[in-house]
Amino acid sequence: MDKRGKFVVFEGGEGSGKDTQIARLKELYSSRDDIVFTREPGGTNIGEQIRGLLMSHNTSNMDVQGEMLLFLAARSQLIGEVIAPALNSGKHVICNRFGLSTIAYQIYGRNRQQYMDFLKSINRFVVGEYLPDMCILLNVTPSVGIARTKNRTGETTRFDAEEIAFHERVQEGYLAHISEFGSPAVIDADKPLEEVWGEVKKAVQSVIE
């Protein structure tokens, strides 16, 4: 069997610039056919339908337990359909969000510390051996990130509309648990775009040759 590929995950709060940095990576690696880009929730037909439910402003009354389980369901589908086959065939995977986001948003953001043991148990069942090799956290100050979301075009989600205290708790969760999802790389996303890009490129190239 071919050598397994590398799995790199990008994490960060709203307005941290994940989409922008991943778009640049897609351009950088546009000539390569051994790198798969995907996102969570999403990345599959089923996952994108779940994403629609999770991100819609029309589902702001969603039960926290149901919210958490939907993220896990989308993750399970993504691993089975995209991530595992790619890695096992020797391809590298770069994913926009993964398991750390669920801890940051659903446990810390939603103030549900009592769900932590359950979440970690189910996530181990879902993820299995497919843990990231590197987790890149674009660490943005919540007030800076939220200000950016108000100036961007495109998709907005119900998470963008949460109070600033929610996003501060999310940041706390990211920093507290990043080491559980592969080799951690924390990048100051408050910095100018080009400085962040330089650090992102260096981090990714340290894993993907």
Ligand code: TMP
Given for the second form:
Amino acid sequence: MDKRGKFVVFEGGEGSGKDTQIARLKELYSSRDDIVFTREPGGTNIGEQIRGLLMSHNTSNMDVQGEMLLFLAARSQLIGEVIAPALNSGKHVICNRFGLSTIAYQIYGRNRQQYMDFLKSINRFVVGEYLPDMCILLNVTPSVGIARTKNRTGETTRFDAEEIAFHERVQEGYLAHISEFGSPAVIDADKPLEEVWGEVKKAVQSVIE
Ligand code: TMP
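Let's compare: the form predicted on its own is above, so bring in the form predicted in complex with the named molecule.
Starting with the chain above, the whole complex follows.
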């Protein structure tokens, strides 16, 4: 097949409802074999092992440079093993998080503006031609998102445990850089789930028929 598939990424802070919305999309597209769902960090055997390291509360002494490079290593593996082959065979890819997360969390959240140029150049090296067609940001007010995560069962990560100011900086980074990752779609994720779902469907369907 010579027509490349479409690449849609979801971004959003903690408690933005990304996982719920993506689960609904999986259900909506359950009969389609031309749509691949994946996530970052993870989506490959190696990437999931890197994810384990990055999310663990046992690695709270990880330095920010190493953290950033591990996210990029997981991304490199995901592109080589999943994203590039799928897009090149005409399949569409819907990915839970991508490069904008690294800018939002490692540069803004971790207060490392001095790493921005390096991050952008290494991200270009890793991502190559596989830039998203659309980036859907579920834009949640950090206090609202964090309150939602507190009501969740299941494991928390090192990132959930960060102070509210960290999550506010993450949101600022998201909004400042979203247009660097394909057509931007910013959806107000403070709204009730059903309203968000309506907008998510519309945005995805504008790219994937
Ligand atoms: P999640 O997939 O459950 O949202 O968890 C992934 C966590 O990793 C989330 O807290 C955001 C963080 N993250 C980064 O800090 N940088 C990145 O580049 C990516 C992809 C995720």
